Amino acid sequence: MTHVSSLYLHIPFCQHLCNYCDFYKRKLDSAHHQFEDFHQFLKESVSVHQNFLNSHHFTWAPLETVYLGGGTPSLWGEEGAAFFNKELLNLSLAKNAEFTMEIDPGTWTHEMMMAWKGIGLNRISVGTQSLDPQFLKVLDRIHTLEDTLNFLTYLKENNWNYSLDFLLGVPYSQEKKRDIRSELETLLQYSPKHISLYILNARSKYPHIQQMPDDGYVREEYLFVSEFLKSKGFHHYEVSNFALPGFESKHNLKYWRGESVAALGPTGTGYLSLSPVEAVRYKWKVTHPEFEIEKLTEKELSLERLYLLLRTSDGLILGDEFSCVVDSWVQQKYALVNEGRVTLTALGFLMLDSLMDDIFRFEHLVKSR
């Protein structure tokens, strides 16, 4: 039997559905019994999921990482901690497990935090996005700057390990000259250990699509933040992630290194590594406890692993088959080669999709000869 020791759980409820967010979520209505229905969904999912694991010769090991994402998982509150402890923690936590919950400012209480801490929660991911009130409004966030600073003060004073989400490419940021440096300097006063940096990818019907900054502006934002955070001791260890040494997200590293991660909850997506040349991905449906299954071919798995390795500062071992492509990347300052290992620069991270296109074109050229 093969072991799986990581779990992602999707909690889909939000107080407000922000207009830029594409994750699956539902508006929480206190007049309905949504959490009761959610609990029933999860109870039924557990047995379905166990049969799926058994069919692929997988069994649970003590959980090394748990990640509660959403939605806004903190809305699950103390009730959620009790349910999770009763229905799911029979899986048990490994010693020194990393147990993360996403929390938006203004959606927590001390009692809720203590309830979850009591069952192992030890890492928080804060949905900050911006520290400028005018951009919080543009982003359709309902929390205020005061909400954010109050929560960061609480986390700092109580010695929580936490990460911050920070959003670039925000509408009107070019016209209004968003002061990224000032926002980051303020955030760093609260001693975060980790920062996740995302670029807003607006869909065609996004209300502010005409006010999005141009690609050149966003590129300069990203490169500035990368250099700024590195100057403050943060390691740019993945395209969108920075950490002080030793505080990298263990859960997300599992994904990027192609390790197995189980999943529960509506749209929760799990991954089982069956062998060096086989893997299966599954995604839960939203209406009933079933999931869709995607079997990855050896070719798909090879390209996915290549892509994931290039996303991280681990990089990959340079093989002769792509040496001429990598030489071009080095010349354009997209990559570095050190002792036979290729790692991307911040500019390379930003250009990753184009760099993968280089590999596809090169492979096609070789095969057509």
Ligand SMILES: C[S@@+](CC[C@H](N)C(=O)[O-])C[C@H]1O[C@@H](n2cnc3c(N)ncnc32)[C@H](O)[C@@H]1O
The other form holds:
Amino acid sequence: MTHVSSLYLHIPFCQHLCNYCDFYKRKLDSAHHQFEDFHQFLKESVSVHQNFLNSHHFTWAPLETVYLGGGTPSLWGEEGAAFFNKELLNLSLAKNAEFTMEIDPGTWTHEMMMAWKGIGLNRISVGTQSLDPQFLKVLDRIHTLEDTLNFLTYLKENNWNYSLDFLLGVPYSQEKKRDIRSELETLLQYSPKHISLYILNARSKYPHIQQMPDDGYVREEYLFVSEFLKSKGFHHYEVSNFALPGFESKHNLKYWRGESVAALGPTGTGYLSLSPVEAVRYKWKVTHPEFEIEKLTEKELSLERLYLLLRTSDGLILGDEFSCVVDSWVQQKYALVNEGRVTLTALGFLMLDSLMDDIFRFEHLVKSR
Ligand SMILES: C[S@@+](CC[C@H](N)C(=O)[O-])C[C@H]1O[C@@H](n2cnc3c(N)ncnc32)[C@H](O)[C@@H]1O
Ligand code: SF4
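We have the form predicted alone; now please give the form predicted together with the named molecule.
First the chain shown before, then all remaining chains and molecules of the complex.
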């Protein structure tokens, strides 16, 4: 028997649908009916999921990490805490479990926070994105600067461990000279322990597609944030993530290290590591409590592991056969090698996809010789 001790739950409700968002969500119009349907979906999912785990000889161990993502999970409110406790926490939490919820400014109440804290919530991820009202507007966010500062004050005063989401590559940021340094300086006054840094990914129909900053500008923004946060004691421990020592996301580290993470909720994607050379990924459908399964071959798994390890500051030991690829990365300041371990620099993190192409090309070359 193998164990799974991490759970991701996708909660697909938002007050407003931001026009840039890639994630699965529905506008919350009628909380009562939508929650009833969602609860029914989850109840049915739990037994489907249990059969799936049984068929792969997996059992639950006390949960070491729980991550409630969305959507806007906080909109589930106290009713959500009661449902989660009754229907899902029979799985039980491990001692020192990390239990995270994504919360957008303006979507919480003290009572709701207490209800979730009462069942183990101990980490918050705040959908901040920017502290500049003009960019919040461009981003189609409905929260205000005041909403954000109120929430951060509450979190700081009540000693919550929390992370912030911050967006780069925002439309108009180049021409309006977005002052990232001043936004970050203000944010740091509220003592976040962790910051997730995303670069806006715009689809062709995005309304501000013509106002996107150019790649060189976004690259400078990213490198600036990395240097700035490192100078304030944060560790750039993954492409998009920074943490003060000891505050890395345990849940996300499980994905990046190829460990099993179960998932529930529409579009929630789980991963079971069956053996060192076998794994399955499953993604929940949005209309029925069913999922699609993808079996990873040994080859796919080894490339994925390589990609995931390069994403983090763990890095990896690349075999001698790759030494000429790694040497060229070091020369271009994309990587560092320490006692045989290759780790990427901030510039390398930014170039990760093209570095993976180097590996594919090289492998192909070796094979075709
Ligand atoms: C899906 S949201 C869920 C949490 C919360 N509702 C929020 O807005 O922060 C998680 C993160 O994904 C980011 N995100 C959504 N669409 C994105 C896109 N097209 N490009 C980059 N980041 C995106 C959001 O800005 C947010 O930081
Ligand atoms: S609040 Fe978050 S999840 Fe909802 S639409 Fe906006 S970015 Fe997407």
